[in-house]
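Just one chain follows, in the form predicted on its own, and it is written as structure tokens.
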Amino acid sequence: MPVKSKHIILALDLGTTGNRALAFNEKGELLVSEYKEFTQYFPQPGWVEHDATEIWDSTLAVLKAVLRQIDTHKIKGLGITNQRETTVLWDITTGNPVHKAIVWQCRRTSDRCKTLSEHAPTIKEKTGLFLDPYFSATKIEWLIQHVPDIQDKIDKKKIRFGTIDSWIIWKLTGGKTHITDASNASRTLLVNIHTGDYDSSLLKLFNIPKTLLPKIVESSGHVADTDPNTTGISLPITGIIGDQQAALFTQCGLKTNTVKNTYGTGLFIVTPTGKFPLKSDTLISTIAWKLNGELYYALEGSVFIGGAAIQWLRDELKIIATAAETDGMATQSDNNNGVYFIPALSGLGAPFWAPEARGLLLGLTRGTSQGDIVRATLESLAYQTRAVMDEMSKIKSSPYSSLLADGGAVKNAFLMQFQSDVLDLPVHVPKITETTAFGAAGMAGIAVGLWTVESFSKLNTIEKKYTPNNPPSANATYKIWRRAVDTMIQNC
């Protein structure tokens, strides 16, 4: 029986491996969802690229597929959430990218970051971020230096930069609107998070003209309309927010005593910190969102390889055919048989920040099975989460009572139970699984008066709880894994 709806909020979830369009009603119920993967490119070790045109084509395809299945007269707004630091430069005269998009995972600018190391403390103070290839600034600079004939076009103000939100909004509006929101802008290394605006000294440091940059707008508000010649209907764009901030908004809202982890391509452990950024030597301080003229902040541990390690087992090692198989394979033995995996397939992010690190499988014997390797891979996700949360606990004044988990890997019962054991905390999985998309829908719906922040937060309920079963054993194996990571980093 179709779900009845008075109002509809659309969401575009522009991920690292694929794009999804969704429609929710006023009760937060999912009406329709369409998804399409796009190609990952690895031109050199440590380099990761996307075809921005393919991203646009897949976005438009899934959006139109959803529009065909709903009553478009009931649409109140469109929210957009996206992979954040991925960098696109495009020519506004042709409407085409000048190069493949450089993905947030890409490490090609590691050497450039080293040459700027003396500026790292100032960058951390201003932006809340580490001087790392993860963020957009050195990616923009690399493109400016390596794309033929681009400087002349920049001088003529024909080139624009955007993270994926900006690129897709520019395309959706027929090239009329070049914007980003505060959450995405704060991931560029170009924004002073204390003011929420671009910093002229950082632009000069990275040799980036301000003419390339999108206007920074609020995360919730009617900021643009789609071009009906492109989308078939004029849709109000009323929400923009980076993917991890979107999941945070769904899971935690404004509650500063909560913490969530999104188990996606990477792992993103984030906690709200209210209207003031917290300082950390190992974690990121970032803008969570901008609402009603006020900036809200979060503390984040960004782990580069999460679900991507499962994809690696599937696509490169051919150990599994689907991610779902890993749950059963991990439980073939009642322990890890001494096998550990450090998933530094794109360096190590938080809390280690070792861009030169490379992945390691440890403890292999003649009897090591595929199941042991699968289990070690899943356990590495839980260990990385523990490493980040240990750092958060040093900064936050009150202890966490649970971890709120979302993302594709929450379907893996072994991983969720092991995560609970490693943390010695309950792990709660929400009923709404599309938390990033729902967060974008929340921002869009709040902008048009469909929800308040408080009423939206009540729509997110817990479906499953995991409680600690064997914390001493998990703690012991974590210590072994952590010693291995520390040794590897010392030898990088």
Given for the second form:
Amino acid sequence: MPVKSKHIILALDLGTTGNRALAFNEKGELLVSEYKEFTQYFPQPGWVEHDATEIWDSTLAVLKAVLRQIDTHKIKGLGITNQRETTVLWDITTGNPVHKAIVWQCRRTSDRCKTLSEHAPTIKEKTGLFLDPYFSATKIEWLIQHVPDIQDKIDKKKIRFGTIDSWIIWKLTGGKTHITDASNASRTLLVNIHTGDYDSSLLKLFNIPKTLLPKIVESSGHVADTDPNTTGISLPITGIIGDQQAALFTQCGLKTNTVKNTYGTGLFIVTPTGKFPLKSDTLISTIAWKLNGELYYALEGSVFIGGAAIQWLRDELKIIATAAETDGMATQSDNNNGVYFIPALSGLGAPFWAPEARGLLLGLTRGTSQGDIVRATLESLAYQTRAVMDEMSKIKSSPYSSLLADGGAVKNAFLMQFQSDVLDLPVHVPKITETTAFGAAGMAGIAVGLWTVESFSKLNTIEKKYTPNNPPSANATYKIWRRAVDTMIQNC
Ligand code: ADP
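Since the one above is the form predicted on its own, can you give the form predicted in complex with adenosine-5'-diphosphate (ADP) too?
Full assembly next; the chain just shown is listed first.
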């Protein structure tokens, strides 16, 4: 039977590998969803690019496909969530990007970050972030230095910068609105997270003119309307939020004693810290969202390679045909047979921050099987999560009672069970699988009075629970893996 609805909230989930448009009703039920993958470009080792025009074309295509299937009179608002940090510069005269977008995973500015290392402590203090190629600032700088004839256009105020949210909103509004929300802005390395505004000394350090930058708005609020010439009807844009913060809003809301991990391309372990940022030497402090005039913060462990390691097994090693078959392969043997994997395929992010690190397979013998390598790869996702959670526990006073898991890889029962064992903590998987899109819908729906923060938080319920089975054994193997990582980093 088709799901009924009185009101509809639309969401655009603009991810790293594809764009999705979704329609939810007032009960948080999914009515329709359309998805389109886009091309990944790897022009050099460690470099990752997207075609921002292709991202726009596929966004519009999935949005229109959803609009065709619903009663558009019921639409109350549109929420946008997106891959963060990915950097687009475009020319407002032509409406076209001046270069391919530089993706968050791209390491091309590693050397530039090294030359700025004396500024790292000030940058951490102001932005909550590490001086790392992951964030937008050095990517913008790189584009300004490498795109021919761009300086003249910048001087004439013809160039704009945006993360994917800004770029898509600019296109959706027919070039009228150049904005970003506080959560996305906090990932640029240009924003002082204590004030939520751009920091002029950081703009100077990275040589970035202010005329390039979008206005920072709240994560929930009616901030723009789409151009009917583009989208067919005018849609109120009422929510904008970065993808990990969106999943955090769905999973944890404002509850500071909870923690979520999204098992997607990367792993993003995030916990809300309320109205104050917490300091950590190994984790990122970030703006979670800006709501009703107030900034809320989160502590985040960003792990660059999660499900991407499974894609690597499939696309490069070709030892699996689908991600789904890893579950069965991992349980062919009842232990890891001494095989360990350090998935530093684009350096190591949290909590190690070692951009020079490279991947390592350890403990191989003549008898090592494909199943052993698959299992070691899955286990490495759980070990990386434990390394981050150990850091979080040092900083937050109250212990967590469970880990709230979401993302594509939560379908893997072996991984979820092993995660529960390594953490010695229950792992809960929610009924709503689209936690990222749903968080954006939440921001959009709260802005138009469809939900309150409280009523929205009740829509997400737990579907599956994993409880610890054999923590001592998982703890022992974690210690071996951790020693290997520490040794490798010392030698990088
Ligand atoms: P993203 O939003 O980052 O594109 P998703 O949340 O859609 O990622 O999850 C996709 C990731 O999950 C892929 O990297 C894929 O390898 C991984 N994945 C999907 N299904 C499984 C599975 N059954 N076991 C392990 N990993 C999986």
